[in-house]
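For reference, the chain that follows is the form predicted alone, supplied as structure tokens.
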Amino acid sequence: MNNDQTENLAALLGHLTETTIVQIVLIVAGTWLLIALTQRFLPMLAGKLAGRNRLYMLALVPALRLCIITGAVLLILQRVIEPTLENLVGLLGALGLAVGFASKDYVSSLIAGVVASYEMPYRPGDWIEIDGTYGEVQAIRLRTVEIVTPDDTVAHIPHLQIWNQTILNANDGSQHLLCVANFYLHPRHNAVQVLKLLHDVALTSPFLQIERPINVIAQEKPFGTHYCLKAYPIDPRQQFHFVTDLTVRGKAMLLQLGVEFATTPAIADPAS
């Protein structure tokens, strides 16, 4: 920092009074309290809602937090500096120096967090996969997105990943999340019967979202026939129960039909 910037910064902070400092402390405390209240009570309120209303309510949390922080920064700046060109130059010089010493990745994650709040590649309630980590978005922080994996592990992923990683969003802000149950059958069977049977398995599931389509896709493999039963659960959180229900009941009904399941051929050990 050169002498001019040092003098500007000293002049910028020199007029601070005890009253101003107390006001700044109160603004910071009030900001922290408002953020804590929004992060606590909005998810509780969202839990009492269903469908898109729940997702919209959860999406308000990061947006409100950003608005609260922005408002607090503006209130503090009004008390710290007078809106003159000289003061603004001094402040920008100090901020530029601080950012220069900051971590490149950390700053990039903060910027990516702002971009994520605008572009919304993920929202609270979305089921996403980033760099092999899959789970439900619980919260969007300034630097990271917090997701809970199917085995109840909390993962904090920096927003920096949106610059260079593919983000897979299974439901993209809606209640529609496609689930797939796979069946591998011996080639000798009545394919028409199997297609109808698997369709009925999905149609009679208590987890089925009846308004969405049911599809059964068949594909021949070297070891047998591969069937993909595709349908939508009522709520994305039911996806694992839904796939389990389709798999268990589908297997039981196929066995009743007398269909044999395929087995993949053993792979010879190169060392043998």
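Between two forms, the rigid core is defined as the largest C-alpha subset superposing within 1.5 Å. Numbering follows the first chain given and starts at 1. Nothing here was measured: the structure is a model prediction, and the numbers come from that model. What changes on going to the form predicted together with the partner chain:
- Once the rigid core is overlaid between the two forms, Arg40 counts among the residues whose Cα shifts by 2 Å or more.
- After superposing the rigid core, the C-alpha of Thr247 moves by less than 2 Å between the two forms.
- In this overlay on the rigid core, Ala29 has a C-alpha that sits 2 Å or more away from its partner position between the two forms.
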Given for the second form:
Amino acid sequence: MNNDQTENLAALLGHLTETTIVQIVLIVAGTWLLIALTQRFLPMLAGKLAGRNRLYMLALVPALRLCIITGAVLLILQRVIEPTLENLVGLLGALGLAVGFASKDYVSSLIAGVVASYEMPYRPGDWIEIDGTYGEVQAIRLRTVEIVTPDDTVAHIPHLQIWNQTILNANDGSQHLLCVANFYLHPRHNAVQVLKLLHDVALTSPFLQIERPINVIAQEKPFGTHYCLKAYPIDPRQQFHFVTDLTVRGKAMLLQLGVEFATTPAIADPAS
Amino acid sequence: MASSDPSDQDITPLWQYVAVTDYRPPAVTVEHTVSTGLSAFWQHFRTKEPPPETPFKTEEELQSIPGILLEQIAPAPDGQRAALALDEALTAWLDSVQMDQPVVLVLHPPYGMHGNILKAWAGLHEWRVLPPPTIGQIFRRETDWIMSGPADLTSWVLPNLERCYLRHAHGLTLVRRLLDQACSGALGRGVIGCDSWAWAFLRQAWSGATPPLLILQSFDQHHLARWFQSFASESGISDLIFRQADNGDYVLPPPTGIQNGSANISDFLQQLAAYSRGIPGIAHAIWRASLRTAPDESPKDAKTAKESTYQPTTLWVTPWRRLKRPAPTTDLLRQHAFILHALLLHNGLPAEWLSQLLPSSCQPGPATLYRLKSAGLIKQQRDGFWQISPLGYPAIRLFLKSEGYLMDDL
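Swap state to the form predicted together with the partner chain from the form predicted alone:
Now the complete complex, all chains and molecules, led by this one.
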């Protein structure tokens, strides 16, 4: 900090007196007290309400806290800084810089939202995965994309993720979403018979989008044979029911065929 | 569909088998769509209420036609005439001595009456009619089922291929084997009838080359008029006139000399043809449901009519917009889409087997089936099979199409 800046700061804060300092301390203490009270009593009050009113009351807590802090800051500034034009310009400049840093990501998300609207990495109805969160796109807002996970949890993901995250889109604006059911079988079996059977399991599923291909992939693994049954459901929203149906019926048919399933060998008990 | 020019309608045969590519379901004409649309649009700008319509016959004045009389006026078709049309379409195939096409497949939409038609055709040529396997035989994959009959299997008719499979992992082996054998000529010459929905599924499940396909051409309004008129002519009831109940328009052309100058020809049959997609069985069911009679105008047989003063008998047809058709909610259809689709793919199933084909999450309990029945979407046949109702079929087809389910090509 050079000499000029030091002098400016000294001039800005030069009129601070002991009384002012006491007032500031009281304001800070009052603010803390008010915040503590709202955080304690509003949730208690909300607990006595039901339904939507309870949620409104709980939402008041952070809003009130923001109002209290804003009021306190204004009261303190009024006492600390002499309200001249130069002081106000300097203050607003510093404030603008702070807000700019704080809202960098916000603005970035807004711009990414505009980019997403024409690049279309996701659309409403798409099943996407961003940074490990998988779900159906419900809405694309200005700043965020809103997805609902299979556990019925709504996730708001900022658009700025498109700058540096991989966006996995399972159906990419279409009704075609590939589902995979896995079967792990004991290696001693007739693979051709199993391939045909699993194909028919998919073909006879009411969930199947029949005009899309059905594929059965077999891979030999150290513990047995791994079969991937790949097919498309009629509606992407049925993907979990579809995989369940393939698994349940596939398992039943394989058991009827007399095929054994692969099992992890038991770990030897070191004590024995 | 045959030519839409009414003057050509007498030339075009009523029953006609064509290649699938030539099948044309009837469409509502552009003229009709535009005039209906303009009329509805004009209603928005009317400042005065139109004078109240005085219907020729109110609903209270009319009653349902007794069952016996209905059987005379609109009897269940026996398939004989369609069998003759099929015979004509098969002439070249029958005359050929080559065995490169040992099998012909005759497709029919739901309520296309193919069972009766093929049995009647088999009767014309004294070909053996093969009964379908039992559901137990299908599940047990008894592929020698077809050989269980008499050994001299050289010329045969299988009227219902849709009864030879189930959409189940164990329900396809038998039909695949049957089609392989039939199309290779190992079973001699045969004519196979199949429901169009079942064939849409089977062609995905069976990888053989498709045999020659024939289909009964759809009925447009002119065909329907001739067909219904033929029933009326053969009913033994003296001059029957079919008029629309609300405005008196003639639904079927009246006998010569009877037409009242002020009455027009109704568009009921045009609506019926478009709604039923030209499927005779469905149009016939709706036609029967639409007929009403006035108690004081009971039909007379021809002998009585001659003795008394000549007086034509009028039957009243419920106007199209007042005809009760199933109007299921999208929720109901979506909730039970698998049941409806399975019934269509098999052309009906008994409840216990239906539950074998559906996932555990949408098992059709008795309450579900009776709910669909009360909505007019399905019906139970005498043999216990549940089937899509003829009046519900158009709405169900439209819904399944919009949801992306497997459809027939018709």
